[in-house]
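There is one chain below, alone, in structure tokens, taken in the form predicted on its own.
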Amino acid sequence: MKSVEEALDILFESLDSALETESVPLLQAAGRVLSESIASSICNPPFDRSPLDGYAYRSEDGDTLRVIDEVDAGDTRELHIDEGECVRIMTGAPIPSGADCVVRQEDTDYGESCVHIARTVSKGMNICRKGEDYRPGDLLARKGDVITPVHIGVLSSAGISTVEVFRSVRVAVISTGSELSLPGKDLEHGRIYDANGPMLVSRLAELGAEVIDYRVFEDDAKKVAEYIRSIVDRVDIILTSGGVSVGRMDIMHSVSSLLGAERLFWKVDVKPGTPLLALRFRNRPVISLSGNPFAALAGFEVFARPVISKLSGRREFRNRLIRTTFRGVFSKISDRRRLVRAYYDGSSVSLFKGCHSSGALKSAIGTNCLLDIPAGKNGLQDGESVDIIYLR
């Protein structure tokens, strides 16, 4: 049996080189990630101007000036005052030569050809300088990053159109059991609804991959077996749920024997999920996951996601820890190291109300982190220091 640690190092180890690239434009490129640093070849803003509508002037010169023109945002004009000048100008326009501070509007009394200043400004003030956000050289973007809509504005504001990113990944999405029934069919007595493979399918989506297929099967060793074959080539990763125990219609197992694959580990130190089965074939991961749903959720966000992170090119790609304090009571004592469904508010952390146990998933809506409890720990009480696994 693995420990988290030694089962995702497993797991790194096995993959291949990052994925290939593209060129996309800088509009559609949002929670893409980066293949290559980006630096800027321009000062933002690339001139000195004005972050207010008012007047541009000397400080050293007196509260009463002669008003000699108007800029405005766009102007391409290089203007020049010189002593006792000021012109008018409105935000965004560009400083002429010889000013070297701007008065507020509301501080004068908004002459046209003569302003009488009622608030002086001293030197330097009010005034956006020439690449004071950033210059030439200078890193605005690092290979790995996912894109953010702040990252598309900086780009666009140093003249980019287009970036390289690594392409999405390709996931195939696998739910077992004879038990199961797809959303929108009548359900039959002994038959539930699936909630694995939509809950794998959209988190997948949240995290930029691409998912090729999504299918259940029965508990039909064959007929998985056959399906993987039939993808494998066509997907850098497989996700199964279910048939990972050690029950007669676990059929995982044989799956892995049909398959030839190799079986890189089976069973995790921890709970939820122990059972977890992890295969490489044909070059790519398949990672079987337990059937329970918020056994599923977690083996998925511990295991496959920093996979999935990892293969996409992503910069920051292991779990994320964070050291916090626990707010409420629990009582449960953990045999094994236990990870629990929990929210952070950024201060401390807290249990959901409603059941616990690894087949209710209700109870996990608003989770945005995981109660990494060790082994050998009777409970926990108010106030006491904890690890978290932040769901990023």
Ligand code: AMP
The other form holds:
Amino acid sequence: MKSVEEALDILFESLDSALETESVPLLQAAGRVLSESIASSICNPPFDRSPLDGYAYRSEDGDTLRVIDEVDAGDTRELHIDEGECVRIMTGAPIPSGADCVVRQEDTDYGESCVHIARTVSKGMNICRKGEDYRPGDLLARKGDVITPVHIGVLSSAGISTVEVFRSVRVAVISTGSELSLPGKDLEHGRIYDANGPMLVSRLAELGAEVIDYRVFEDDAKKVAEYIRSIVDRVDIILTSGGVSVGRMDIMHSVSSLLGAERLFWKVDVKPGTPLLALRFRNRPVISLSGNPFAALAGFEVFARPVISKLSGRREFRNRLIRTTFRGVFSKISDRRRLVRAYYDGSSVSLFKGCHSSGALKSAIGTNCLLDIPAGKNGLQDGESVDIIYLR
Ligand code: AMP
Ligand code: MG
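Following the display of the form predicted on its own, present the structure of the form predicted in complex with the ligand.
Below, the chain from earlier opens the complete complex, with every other chain and molecule after it.
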């Protein structure tokens, strides 16, 4: 049985080269992954400017000055002042050449042709320097960055209107289980509605992946294998849930044989979701999660999400691990490493009330982390240091 870390390394190593790239308008780039680093070609600000409304003058001059002009933000003239002169200046306007400081208007008599300064300022005061934010050649964003609204603001300030990004990761989601029905149909005795498929589809969308198809199959290995064969060339990764344990109807093993797929590993030393199966078929990973909805959720977050993040070209693709303080009581003895649905409030982590069985999902609503309890641990005490896997 592989450890979580070994299993992840195997998955990461199995991934093919980078995705193709495409050019997108900056305004549509939020959440996409940059496929190239971007350096600025300009200074920002592009000129020395005033951060306030006042008068620009030479610091060595006296406190009574001739006002020779007025400059507002957006004024493109190149003004100049000489000895004894000043220019009335508004926030964001360029500093006239010759001036080396700006006095705020509140410290003057607001004079129009001649101004008297009540509190003079020293050289360099109240001037926002050209290039103080960034200069030509400065790196504004790095290959593998997920583009944030702040990136977009910075790139736009640098005059950039399109960016090169990796195309989205394409995924097919398959729910397997002859007991599965779809909402909209009456539920016959012995059947359940699919929880995993829609959960994975919407989580994938949240992560910026493109779900090409989502299907529900009964436990029929031939049909599942046929479907995987038909879709594999159109996707980058296939996620399935159900049918990976050791029962007679655990069809994913037969699916693997029918496809002639390479088995990367089966079973990971963690609860829930131990029987995770990872295949490689036509250079694509196929990650088969255990069918119990919480096991599918945990398996997705711990294994599939980092794999999809790496596929997507993100520089930071591993899960965020945080050491924090446990609040509450947890009495279960864990023979195996255990992942428990929990909530991290920024300073401590606590458990959710409600049913914690891996078949129960409702009590996982609002989960923002998995409490990572090592094998052999005999419960948790209030105040104990613990590790969590933070779910972004
Ligand atoms: P399996 O992994 O196929 O052995 O399924 C384990 C448990 O999870 C069984 O009780 C299944 O009925 C249930 N299950 C499997 N797939 C789903 C699904 N897509 N949505 C909700 N429950 C499921
Ligand atoms: Mg099943």
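Heads up, when I say rigid core I mean the largest set of C-alphas that superpose within 1.5 Å between the two forms. Positions refer to the first chain, counted from 1. Values in this document were obtained by computation on a predicted structure and should not be read as measured data.
After superposition on the rigid core, the Cα of Glu218 moves by less than 2 Å between these two forms. Relative to the superposed core, Ile127 undergoes a Cα shift of 2 Å or more between these two forms.
Once both forms are fitted on their core, the CA shift for Pro198 between these two forms remains under 2 Å.
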